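Read the single chain below, which is given as structure tokens and is the form predicted alone.
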Amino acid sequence: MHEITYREVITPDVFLLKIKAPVIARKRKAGQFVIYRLHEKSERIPLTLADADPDEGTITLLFQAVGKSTMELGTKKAGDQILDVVGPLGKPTHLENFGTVVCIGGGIGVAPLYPIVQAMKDAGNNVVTIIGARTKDLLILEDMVKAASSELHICTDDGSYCEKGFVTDRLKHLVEQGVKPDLCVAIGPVVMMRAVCNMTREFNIPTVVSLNPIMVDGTGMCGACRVTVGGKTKFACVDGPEFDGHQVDFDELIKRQAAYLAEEKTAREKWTCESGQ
């Protein structure tokens, strides 16, 4: 069992939890993933974690109630237990000084974003962050990415804050202003993610992307986090979560996506029905 030391409501369907977990606090690296399992009726989420704190024994998960399960994780409070959690999973981030890296966070992919940018950071790059939300009111960690970050630029799809537009704008001004980045990583929806790539190819910028949301069983055995990169077929779990983002088949990807949307609502509509949230 996992405790929950802390809850946060960030918006009405964002939450922060940290959870105690010494061991996964000690071991966890930048782009590295949980799995966890509420109670023994619950099925298995993955999730990113967003940060650690080996001296507290604590791992922290920020999370966007979607589906019936972050829904029921969303409500949980401090002192709450949790089944199991485990981790980490995954291939952590590859770190090295490349120089100068953009990193493009977009809406609850600014969460797993953060970690990347520290440790980018720490690598001794000059780190570029962009972050979007469709509004200010679901923007989230900005403080945070700001102090990570050598330079932090915002925007809103509805112009709410700062700059009215989406991150691909932002990105397209930088570098014809003259940034160069010699890597860029971008981590949000799929279909933003497509559209980073689409630019970044353009540009000739390498560009990493991590594909976490299609992931079930965590470990390779389900095969439902298959996902087409360069041709040969991948699993994210094992062979990522972050891929080459120019060599992914991001057309299939959202197909796989949108394969079980009916169950999903049914589950979450029966949840909500029978817990009366």
Contents of the next structure:
Amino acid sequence: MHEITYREVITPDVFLLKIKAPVIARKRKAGQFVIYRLHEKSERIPLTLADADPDEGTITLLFQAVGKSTMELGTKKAGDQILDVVGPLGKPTHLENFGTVVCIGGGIGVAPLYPIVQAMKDAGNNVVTIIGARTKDLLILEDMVKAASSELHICTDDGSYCEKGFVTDRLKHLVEQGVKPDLCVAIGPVVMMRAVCNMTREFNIPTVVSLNPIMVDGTGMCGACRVTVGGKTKFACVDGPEFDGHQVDFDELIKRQAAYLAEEKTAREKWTCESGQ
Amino acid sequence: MDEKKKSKGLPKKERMKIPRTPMPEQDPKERSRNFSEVPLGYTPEMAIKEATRCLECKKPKCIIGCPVEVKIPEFIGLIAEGKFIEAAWTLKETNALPAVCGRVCPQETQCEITCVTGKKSKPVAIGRLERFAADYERAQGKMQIPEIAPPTGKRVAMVGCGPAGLTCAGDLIKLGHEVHIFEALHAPGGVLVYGIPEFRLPKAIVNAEVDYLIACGMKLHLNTIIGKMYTVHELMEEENFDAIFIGTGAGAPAFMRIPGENFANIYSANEWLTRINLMRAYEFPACDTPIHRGKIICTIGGGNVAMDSARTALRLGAEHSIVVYRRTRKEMPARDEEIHHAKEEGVEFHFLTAPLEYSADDEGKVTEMRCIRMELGEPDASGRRRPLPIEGSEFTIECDTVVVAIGNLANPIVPDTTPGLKLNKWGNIDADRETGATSIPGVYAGGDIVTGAATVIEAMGAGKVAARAMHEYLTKSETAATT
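Write the structure block of the form predicted together with its partner chain for the protein whose form predicted alone appears above.
Now the complete complex, all chains and molecules, led by this one.
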């Protein structure tokens, strides 16, 4: 059992939870994730770590309530327990002093991006961060990301905050202004990561993306999370979650992510009805 | 009591005349739609009758066939006398998981194949009797904790809570060592819980056997992935373990690498079975984990896992559960009993057939499988005749779900994070077959992570072999430390 020590409602459907998990807090590295299972009947859900505090022995999860399992997690309060938390899973981000690293986060993807921004900065890089969201209210972690980055650029799809436009527009603008990134790290919705990769391919900027396919065990045992990278099948849980974005078959990923849309709808409706949420 | 004495006193000739006692089973039509166990187990009367068939050979050959050296004539003799609890205790002297072995061991190629009774008639049903005694003890609630040696002060870690690790743990506890077992998943048992379906091995039985080991003193750590949370070296250096046994299984599914294999609703057998067995997806939406309930479900492969997958498909409501296998019935690696059960339940078989590629609809969901007919050529390295494609024989099978059950590869997590651990060319751990010793002193390994996918009992045998060597290593290092 893992106790929730702190809860914050970031936006109406984005939640931050600090969870007691001392060993994971001590061992996790940027880019890694955990799998949680709320109770006996729950699914195993992977979530990338947004932060950790080894002294406090807590890990921070920042997630959007989109399906039944995350909606249910979002109702949990400080003092509540989570049945299982396992991790740290996946390979850590490859860190070195590349020079200038552009870190791009879209929507909830800013959460897993944050520790990578920190780690890239610690590795001596000039970290130029771009974060974006559909609208102002959905923008998360602005202050923390700003503090960790060398410079921060913000955009919203609807122009309700900072620049109007997509993260790719900001990237293009920066490159045209003379920024020469040695590496790009992009985390967000698959369509965003695909768009970033299409652009960075043109600019010849090596690009790392963090993938979030459906998973079950998270230890390489089941192959649910298989993705095609460079024409080869990889398991995101043990070979990733980060891959060379220019090699990823995003179309296949989108289709595999949609495999259970009907079941997700059933579960969500049942949950909404039964919980009165 | 009279009847028992009478049977026991029967001359050998008479005993040989008793026919092998059949096992009552759920009706195939009924069971193919439920997840309850298929064989129902012997009654005490049936068990005594069957036990009487044992000739109690002076030099029993059956024991030689058993990887964990169960004292077979001794426990069967006790059943014949009606001493069922004592029979269970005798089993547990050498076998930590008798209720499991009685269900999933391939007795027909191990203990029963060498049974002397079997030379003239059918062999004694050793597996069924083992199951009976273990079940009887559990049902009576008379689990006995065996005698445990005084504490040695040595700490040992089992990596993986499957059959190999549990067996190794059971033996080392009895020898007085402090045993910790680490499991990556949220439930103990390894393949016994995520892989083998409820209708073949009820989870309650696995849990009872694990509880028995916990009662003996084994410390269970769930949700702990060695290689991620602690590396093998950290276990030794920071967590002060004196010896380690790696029994992580063959946890990485093999795929055929044919076009379209990543379409949605194509599962590895591991995923298919894990969703159903461990995550109870058959109860969706009462349980949260979903699974695609296809109408035409094709399973690729001919082993026990393929039989489990295809039989599970029926239980999920498939109209057609089709096994596609590239050789013939004769070459199938699955146990006869499993194939027989699958056929009885209505699983269809396409032999001498190999998939070439898959097609999908606009949503990327599989719709059909293009196959080719095969013929058998000369024997290959496995001794089985090699299947060869027949040119121009391509055809398609319509399907909406596919389960790929063609075997497992070595899981990379422990090998990747354990420098100095020697592997073979397949990525399996290179361990001495006689001792389980690896290239790192104090680190032992056994089960599928060493041999590649094999059986539960072979993994248990490897756990036993390693336990013996580890005990020697631990007690020797003690002598070394004090001198």
